[in-house]
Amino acid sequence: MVVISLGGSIVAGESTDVEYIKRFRKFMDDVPDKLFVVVGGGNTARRYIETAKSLGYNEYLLDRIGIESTRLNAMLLITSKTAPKIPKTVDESIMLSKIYKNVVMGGTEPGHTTDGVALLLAERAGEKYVVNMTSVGGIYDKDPKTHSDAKIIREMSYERAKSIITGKRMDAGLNVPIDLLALKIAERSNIKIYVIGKDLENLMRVIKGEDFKGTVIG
């Protein structure tokens, strides 16, 4: 089994990338491995969360709105080889995986990001790594969007990754390469996190255990 945390900004960024979604759906059907895919909310979630904030919603309710957005994004990835419903818990996802080749899901409950859900899913399934697909493609020594000389960090300990994340508020719609909750789950069960971009050939290299472009944590 392979657990993938698919960044919402890849599925639903400034606009919905229909062609990429088609390619990802085909990849899921064609790859011989059983896949668990946990999809983030991306701009779909952020737009609704910002609107709800202006209406005075608290963080718990904002999280609920974000979770529903992740489930909408997950529905776009359902194929004939994927469970026809979006599971709402990790245990439900495991049960569906006994029947279907692939399972896609979004968030589960307030306070848990989809990265955290992916790590819990890997922990529950006994898997030793999670692939975290992001719009950035790895962890850099500085923000690559604003610094042209940013260099990718190929390997990183849990502690160093946590030091980068520490201090960021866990607001609804948090958008960082990996979050603190996911790192803590990974560390307690010694689960590696491969942070890569959206390229599907690169994803296949990770699955095959070949050299890849990105960052490995752990």
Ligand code: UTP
Contents of the next structure:
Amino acid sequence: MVVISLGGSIVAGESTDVEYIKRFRKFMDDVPDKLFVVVGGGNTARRYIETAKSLGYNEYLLDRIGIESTRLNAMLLITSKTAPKIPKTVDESIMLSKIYKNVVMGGTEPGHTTDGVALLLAERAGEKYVVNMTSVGGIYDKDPKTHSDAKIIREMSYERAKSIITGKRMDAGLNVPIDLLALKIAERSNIKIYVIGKDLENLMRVIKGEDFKGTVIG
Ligand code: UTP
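Starting from the form predicted alone shown above, please give the structure in the form predicted together with uridine 5'-triphosphate.
Up next: the whole complex, starting with the chain shown before.
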């Protein structure tokens, strides 16, 4: 089984890339491996959370709205080979995977992001890696959006990734697109996190254990 954390901005960004979603759905159906795809909230979450914030909603409720957005985005990836419902927990997802080739889901509980869900799912399923697909496509030594000479960091320890997130270490410009819970789960169960972009051939290379473009944490 392969666990993929798909950044919400890939499914629901500023504009919707329907052709990419079609290609991703086909990839899910065609790849021989069973897949768990955990989808993020992207712009859907951002817009709803902003509105709810203006209405004075508290953080718990904002997270609940975020979770519903991730589930809505996940529904765009239901194919004939995918469980027809979006599981609300990791255990439910595991149960559905015994019946269907693929399972797609969004968030579970307030207090973390879908990266955390993907890592818990991998831990529960006994998987040794998670693929994190983001719009940036890896961890760079500088912000690649503003620096054309930004170089990708091929490997990073859990320790370094955690210290960057918690701000203990000032690695200028470094951005680790993973939440802290996800990193802690990864570290305690020794699960590698492959941070890559949206390219599906590159995803296939990760699954086959071949050389890929991106960063591996752990
Ligand atoms: P995302 O997983 O997309 O969060 O969930 P993110 O990482 O902040 O967003 P991107 O995709 O990297 O831009 C969206 C929101 O849903 C809530 C959180 O509020 C999160 O920010 N959420 C999601 C939860 O509270 N629990 C979950 O399990 C998942």
